[in-house]
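The data below hold one chain only, encoded as structure tokens and taken in the form predicted alone.
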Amino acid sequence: MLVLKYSKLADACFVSHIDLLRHVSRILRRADIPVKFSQGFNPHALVFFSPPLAVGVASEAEYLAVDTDIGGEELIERYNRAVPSTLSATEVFECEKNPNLQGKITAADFVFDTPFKNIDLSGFVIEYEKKGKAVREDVSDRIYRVADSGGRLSLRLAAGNTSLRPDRILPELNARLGVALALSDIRKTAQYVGFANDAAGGFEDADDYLKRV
């Protein structure tokens, strides 16, 4: 199992999620990459996702592992070549089976196109709608960390079953920054499995975590 490491920038951010499991294999296809399929009475190809990116947040690290007999460097050329720029994969990673990235990865870093500023997460209470019911909850114990990033701010959010979406949390970000951010501004940048309080010693970058299975 070949996992590539790829990019949502520019407009690719507005790609949905949805859209882009429609489109992964026609862009297979045009890549020539030949992809294994599953057994059985309805056999799917074999290619997964690492978890939903909100539509309109850029990423420098989102994963697609795919099943193949062609090697890494061959994977990462061709796919390439088959899409735009901002679809790029800078990363390929051996593994000796499905890593189940939709399943491990449990926070995300995200940086706001923001100075850095160390803010006060206590209270962090957010409101959205959701199945068409308003929604109100604290999320303080879903923000892991805040961190300087080349002077901007970082926030490593939950992701996974208890999932925070950066998107969700702006309004009282903007509120307590003094800012307008935008869904534009936003950019994750690492993604994480593991936990901040396990046995292991914490979250761990999904890179060394696919170097290793």
Contents of the next structure:
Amino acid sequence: MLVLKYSKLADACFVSHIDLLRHVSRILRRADIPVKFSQGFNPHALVFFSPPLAVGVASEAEYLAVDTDIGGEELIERYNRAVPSTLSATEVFECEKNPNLQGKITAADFVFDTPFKNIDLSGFVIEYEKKGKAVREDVSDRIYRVADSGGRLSLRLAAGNTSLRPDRILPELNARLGVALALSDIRKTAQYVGFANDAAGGFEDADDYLKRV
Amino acid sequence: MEEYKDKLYKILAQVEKPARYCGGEWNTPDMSKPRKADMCFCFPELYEIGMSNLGVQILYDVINSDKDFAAERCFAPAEDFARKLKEENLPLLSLETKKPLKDFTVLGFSIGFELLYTNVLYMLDLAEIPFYAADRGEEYPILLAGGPCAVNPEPFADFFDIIVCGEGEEADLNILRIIAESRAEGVSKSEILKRVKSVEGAYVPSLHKDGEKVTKAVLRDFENAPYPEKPLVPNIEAVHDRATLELYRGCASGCRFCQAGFWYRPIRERSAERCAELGKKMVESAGFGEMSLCSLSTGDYTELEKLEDILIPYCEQKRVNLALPSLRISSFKSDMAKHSRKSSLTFAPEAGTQRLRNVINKNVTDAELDNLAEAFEIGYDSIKLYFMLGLPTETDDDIAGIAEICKRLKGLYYLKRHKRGLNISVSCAVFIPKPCTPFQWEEQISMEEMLRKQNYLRGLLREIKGVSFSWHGAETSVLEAALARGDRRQSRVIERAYELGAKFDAWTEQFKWDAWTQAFADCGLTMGEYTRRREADEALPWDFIDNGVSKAYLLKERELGYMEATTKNCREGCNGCGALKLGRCTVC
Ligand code: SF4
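Can I get the form predicted in complex with its partner chain as well, since the one above is the form predicted alone?
Starting with the chain above, the whole complex follows.
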């Protein structure tokens, strides 16, 4: 199993996760990448993604696992020839089996296009609509880290099961910082497995995890 | 255009399906080359519908393949996006370079359906461009229209500088070239339009004199005509998201109600080798997982078997789903039929009895219906049937015939298979007399009559198990008929309807009947004036277009229809319709 690390930038940010799933089968076909199929009554291509990214948010750390017999170099080369530069892959990892990023990823770093400021997270309450119902919740325990990334604000947010979407914290974040950030000012820079204080030694960058498995 | 891009990105984060508006599709041609002139294709429907339009993809490719010109695209935005544009004071922008529509040399509207007329105004409104050609000075782009509605362009003629009647592949490029050269010389718009008039198919409403004829533009070398080998891959799921192969243009069947069947004559086929080569190129460049064969009556294509022989193995190997015409189910060559998903069969008898099918020259026989048994045998469990109500000479017996067909199919199904039941879905449109058909003089039945016929049929179908029934709205059908045979006076009506809130008229939930009836009334007109029967010697608004098929031929066909006599398929020999004068029919 090979895993591509790719970015999703500019125009491509606005393509939803569901549409991207559709695109990948086309990308693989036009890139002439032979993908293995599952056995059984309804065979599907053995292709796996990291957790979905909110529409409108850029990322330089998305992952795509592909079961194929071609080599890593060949894969990245063919893939990059078949995608616009806004979706290009930067690295490829070789894994024993499906690394199950969808299930393993626990957190992700997002850089916000605003000067770094240490914000107080206590009582960080967000409001949004879900299936037509208004939701109000305290999410301070799902913002794992506030950091300075090259002078700009970086937040580590929960991903996976307890995922905290960066677009949802935007109004409260803007209010606390006194700024007017938009969705297009957010960029995902890394994804993680593990947890802050777990026995395995805390958050591990997905890149390192992929090199290990 | 960077200034617009930033503002646009801010808006995109706040609207539904933002990928409709951001561009950047795979296979987008190079937009950085120097351009002598540029054209923005405007499609007055949402992105996902417009991106499925083969005509737009073909013309877009033709212009971008020329070293001097560039084509971009713009689709009618949904209302949430339109609202944001207004709030942010942004004009409507092209997808590729985010350039305001009003800064293009030419805007080319593709109009494929009468119910899109108000959307043309909606787009012009958002682009901050005056509706009427007479109100636009030199600073505005030249507005061009084309597409199937150019069969009768009179209702929207006042809005446009140029209307291309017929096929645009050569005409658009010639027009663009004249405009670019003239602009370089610094001549005025009216002088440019005078020069454009010489292009075959170009109708310039402002310079048109009574009695003048416009000859429909016809692409003569269809075999080698340009085709989008690198089609754009839609950002979001489009209605037809696949490699589409146009096998031939025109139709040999001669159904008497069918506008496309007459308008696209002469009949020109493309060879199976060339079609297959194009299909492969499209799959390889775009990666589509589906390929479909597109033409008015695909099953009639002379080289269908040859094409299947090439494409079936190719598609199996590439895991591409090949959509073949329903009626050819029995000719499936591989075990593909067994493997492929059993989607629904579709079939269009159009009328319930052999008698009425003879009137309309729809050569579907009861024996052919019986062939569907083979489809049931290989596992199809549902079928969609399309009919029309209100056809000339129709009686209630003909309507009852629709129910009879359903019963017959159910019977066939039970002979072949015993499990489950057959699902039949019957869909009924209302007959709309269209220009350039033998029925162009017919009246459309009244709205009361439409409702009565629908109710009658619904009652009959209710008694058959497993049959569902859907029908087209009577009101939309009346409007479509009124606009299809409309005249110049209707530009005011369309403008008025738009003022009163009409847009996206093709979307049932958006359709505003009251706005339209009021718009006609405010202009001193009624729809009834347009849906009435026309006399054979009456001047018709579209008479000035020479589409090849002679009026005498259409009248003769109508007479034959009244006599319940059929006309043979052109593949069995030329019927002398007249289209030959515009180019050779390759089938007879
Ligand atoms: S010219 Fe003859 S073959 Fe061609 S469309 Fe007309 S009738 Fe048919």
